[in-house]
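Encoded as structure tokens, the following chain is the form predicted alone, with no partner shown.
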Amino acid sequence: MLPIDQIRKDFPILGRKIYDKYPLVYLDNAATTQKPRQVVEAMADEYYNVNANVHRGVHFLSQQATDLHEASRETVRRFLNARTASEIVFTRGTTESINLVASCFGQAFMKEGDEVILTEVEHHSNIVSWQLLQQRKGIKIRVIPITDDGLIRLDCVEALFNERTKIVSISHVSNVLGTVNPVREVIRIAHAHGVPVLVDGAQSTPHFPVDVQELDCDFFAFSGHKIYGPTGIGVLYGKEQWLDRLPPYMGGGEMIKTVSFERTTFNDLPYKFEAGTPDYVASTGLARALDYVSSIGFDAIEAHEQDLTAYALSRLSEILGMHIYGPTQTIGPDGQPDVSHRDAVISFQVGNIHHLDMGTLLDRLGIAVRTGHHCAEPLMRRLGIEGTCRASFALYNTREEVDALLAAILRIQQMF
């Protein structure tokens, strides 16, 4: 069991009141957590004490500023076990690292009429992507179709490879729906074929642990300001065999080792794909949130927030009129929904309130949630809805404010 009481000491934010009236609730974990004071500590400390630029200086702060964010680098090894560091990449989030391979591999491996596959449940920075490559190279998007209740077609999986399959690029969790996808099986058909794949993990690795050897994905993304951590960077592993035959993704300094007018060779795994100044102070912070989060320890996390998720859906579905997406929900043997499925988040409706407008009125009442299509526009026309409000627990949140929440729409429902 958490100590949530001791937990919520280290996110002073949770103590604000809202309209200096109403206790701050806030369930928009899935956009962005809260940062504890280990985070912002480390990173004030760097900034008052350790300043410099990295890698490239011999002067004291250079070689100290250095040492910390190459630690940083290794502690994010050890968090994903990879098998080194040379395969982490510090981007400035998911949506980079998806970006940088769908430009890099793209380029290196894919002409036009080849093909990626994507799912039904994907955010827009796993289509898009590929979209600005089909309109480069014309490469072919395939998608793997959902069930009425978000849960990936398998048995359609393997008809969508052929000759022409380059790569598989999948999200772990729906951020809009928590289904956690059957990640593991999709892998072992795509290698099957021998097409390597991608994984969007923003959403999976605040909540439960990630072995990216066991998973055995050729690439995994995610985002520092997702997991405590700060904004603007984010992680890129890759197996080192295909980071090894990927060009640049950009170019200027630190991803060079010599440049002339007539050739330029590149640098060392990871740095080829670190152009320029890297945010080695975010980096810092996302090492220090990783350490926090492995202190706690997942399980404990993992049990908190399905706790906390299938009391949400008890008590959320006594509403009148309320629709909840995603998987379908069994009552498991302690009487609650089985919630296996489902990762820390609940997307609904209630009744035929606009979710804006419920949205803003819960802002109203101190409780912050997230509205709209959640960038994830294709699912929404799968879903036949233009958007829901989402609410998506982290490890400070509490059954008290899941309480606050449903007393909150059950006030709002009145009013309409």
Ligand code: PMP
Given for the second form:
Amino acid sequence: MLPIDQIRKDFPILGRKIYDKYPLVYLDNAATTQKPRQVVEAMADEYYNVNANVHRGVHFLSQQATDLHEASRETVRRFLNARTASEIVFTRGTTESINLVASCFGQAFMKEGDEVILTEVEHHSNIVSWQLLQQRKGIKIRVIPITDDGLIRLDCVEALFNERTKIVSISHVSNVLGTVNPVREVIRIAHAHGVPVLVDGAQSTPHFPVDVQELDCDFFAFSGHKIYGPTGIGVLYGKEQWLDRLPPYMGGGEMIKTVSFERTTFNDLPYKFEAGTPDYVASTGLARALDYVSSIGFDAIEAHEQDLTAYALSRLSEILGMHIYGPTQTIGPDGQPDVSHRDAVISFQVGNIHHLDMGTLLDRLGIAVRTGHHCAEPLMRRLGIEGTCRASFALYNTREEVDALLAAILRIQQMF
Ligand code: PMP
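Form predicted in complex with this ligand structure, per the form predicted alone context:
What follows is the whole complex; the chain from before opens it.
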């Protein structure tokens, strides 16, 4: 059991009253999570007491800031169980990590007519990055279809591979449906064809442990702000043998060894991919966020969030006209709650109440959810809808908040 009351005290924003209705019921965690004091205070402390540019300085503060930054990289390495810290590249977030791979891998290994395999549930960041490469190089995008429930059609994966397939890029967990994609199986199939796989872990890392060596993915991307860390920082993990073979992404300071107008040599991993001054304060914030999650432990976080998700699915299903997208079964064959296909995200639609109206009215009742296409327009098209209302949970949410959501939806329904 999570010590929820104690945990909520770490997040001062959760005590805010919105429109004087409830204390804030924040159910927009898939968009971004709130930050605990431990993260904000560590960052403030670094600005107040340590701040200096990293890597290039001989003076005390610069060395201390560098040590903190590199210690944060080691914390990320441990969090993902990467083999070495040189496989951990700091980026601005998942979006930048995916763009980096699409751009650099595309430049090095793809030519006109070569193919990337995506899925129908991808976030725009894992679609448009490849379309930019499509425009530059004439590559082709192939798409793994899903079932009406939003599950990846594993039976269709094999047939998408051919000699032109160069890379697979797939989300670990859908930000719309919460479905946990069978990335292990996809990686196994891809590797049997000698094809590397990028996993978009934006929605998995906050909810369950990821071991990149065990997964055997070739690249893995995630964002700090979705796992209780600061905005503006994220991670690209890449197997050393791949990162070594990719050209740099951006040019500038930090990423070089020597520069002349005739010839530049590039820095070692991971610095080859980190042009310019890194956000070394945000890396500290991210490390403290990962420490925070680790100190609570994923066993407890998963148990809590799965209980909340199952509870929310069953309570929301009581509402007349409620349509929940994605798999809705909550009880497995053993009679126990089974949310193995679904993480802490629930997209729904109530009767013919427009999702935007629903979201706006929920907001007036003090409940923050997200509405719209959730940066997944192709998935919306597949589901035959324009958008949904999405409630997404984090470790600080409670059953009482689910009850508040339910009561608010019922009230809104009466208004219509
Ligand atoms: N992929 C998925 C599955 C996401 O949910 C998100 C954020 N909504 C992203 C990528 C992009 O993350 P960011 O905006 O932090 O770069």
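Positions refer to the first chain, counted from 1. Quantities reported herein were computed from a predicted structural model and do not represent experimental measurements. We call the rigid core the largest set of C-alpha positions that still match within 1.5 Å between the two forms.
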Is residue 11 displaced by at least 2 Å at its C-alpha between these two forms when the rigid core is overlaid?
no
Taking the rigid core as reference, does residue 396 move its C-alpha 2 Å or further between these two forms?
no
